[in-house]
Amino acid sequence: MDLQLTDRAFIVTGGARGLGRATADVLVAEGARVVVSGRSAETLAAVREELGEAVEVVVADNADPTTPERLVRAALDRWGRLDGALVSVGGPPRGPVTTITDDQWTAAFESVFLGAVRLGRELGAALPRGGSLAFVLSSSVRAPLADMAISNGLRPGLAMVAKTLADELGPAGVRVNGLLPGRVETERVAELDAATGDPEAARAAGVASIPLRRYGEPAEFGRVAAFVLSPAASFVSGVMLPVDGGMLRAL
């Protein structure tokens, strides 16, 4: 299938590693141009070296109110257009409701929730008819994850924001969707498994909860994200799409 991505320009926040990077890889492979943002100049330099002239990198924090404007300007200055954006929302610290402090909730709200809302609002407004916006959320949108109180609290709210934004931007011809990854082989998931104190047991339990009996590969997520962002998915909007190997039990 031709995703019709050649020479289109996209923003991928948090694109230096993990699911954002996997999506940037697929977009570039399909002929798109990508502005990749992240907080580390070093990791962004590696992205630029590996993906070449198809990529513009911007050191930026999702929580910074100036980030959306900087990213839009980077796309327009480099390629003269902006066709879509993937808002990859960083992972909050793990822990149960009973031990997460007010300061941790506040910090996570600023970066994970408000930062994503701001990016969605500003980037969505900058997109032309036919544009597409997608949020990388989590399976915690539909089912709580053990010891992940902040994610369980904030991700469902972001999903509803994305759904509402799809209603608001739809008349302008802009699509908005959410992606709900499960256990995918990223550094973040490896860190979560390690944080349990027994990463092998955590992985075994995770695999056992997935009908396909394996963790996903980042590229498998990236291909789904690229499709959702592409004109090939032109009548898909307001959807929260699991990419989890069947892990979620809810419809």
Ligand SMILES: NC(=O)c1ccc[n+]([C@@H]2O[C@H](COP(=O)([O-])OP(=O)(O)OC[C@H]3O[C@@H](n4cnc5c(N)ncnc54)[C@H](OP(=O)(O)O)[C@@H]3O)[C@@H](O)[C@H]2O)c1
Contents of the next structure:
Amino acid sequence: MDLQLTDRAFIVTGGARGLGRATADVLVAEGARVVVSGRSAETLAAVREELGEAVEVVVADNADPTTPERLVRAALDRWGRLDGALVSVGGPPRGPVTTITDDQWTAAFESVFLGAVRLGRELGAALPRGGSLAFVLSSSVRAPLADMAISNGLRPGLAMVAKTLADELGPAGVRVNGLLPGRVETERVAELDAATGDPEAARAAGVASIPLRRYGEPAEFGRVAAFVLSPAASFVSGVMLPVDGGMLRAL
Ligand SMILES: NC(=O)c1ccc[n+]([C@@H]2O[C@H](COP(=O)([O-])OP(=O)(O)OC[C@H]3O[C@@H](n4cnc5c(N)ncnc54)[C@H](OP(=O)(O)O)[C@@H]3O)[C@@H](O)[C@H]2O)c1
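What's the form predicted together with this ligand like, now that we've got the form predicted alone?
The complete assembly is shown below, putting the previous chain first.
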């Protein structure tokens, strides 16, 4: 199947590593051009070096209100077009409702929730007919994760915002979807396992909860994200798609 990505231009936020980076890798391999953003000039320079001329990098925090406009401008200045975006960001800290502080909620709301809403609103308005937005969310959209109160609190609302945006942008021919990773083997997941104090036991428990009995590989997520962003998925909109090896108990 031809994903029809050649020469199309995409924005990938939070793309220096993890799921964003894996998606940028697939988009570039399929012939697309990508603006990759993150908060560290150093890690973005490494992305630029590894992916070469097909990539532009922009130091930009998703929580910053100027970020969407800067990213759109980077795509249009460099590639003269914008066809879609993957909105990813660093995940919120772990912890239970009983100990998460107001400051932690507020910081996570700014970057994970409001940052994504703002990017969706501004990037969505900049996309042409046939454009596609995908939000990296979490399996916590459908079922709570243990010790992940902030994710459990914010992701379901963000999924409903994405669904609403799909309604609003659909008449203009722009698609909006959410991706729900379960446990995909990124540095964040390794950090979350390590934070339990017994990473091997955490991983074993995680694997046991996945019917495919393994963590996902970032490239497996990247391929799904690239498909959803591509014209090959031209009639897929308003969907929350798990990429979780069957982990979610909800349909
Ligand atoms: N991996 C999984 O299995 C999984 C499962 C469920 C949900 N998720 C969610 O999916 C998202 C991506 O996960 P991941 O595993 O790829 O995480 P990751 O390995 O920590 O990567 C996150 C990326 O986002 C960048 N970033 C962090 N905060 C940012 C901000 N405020 N603005 C712009 N860029 C920012 C980071 O670079 P800098 O630090 O340099 O900015 C990094 O490149 C997270 O929100 C996570 O909670 C992941």
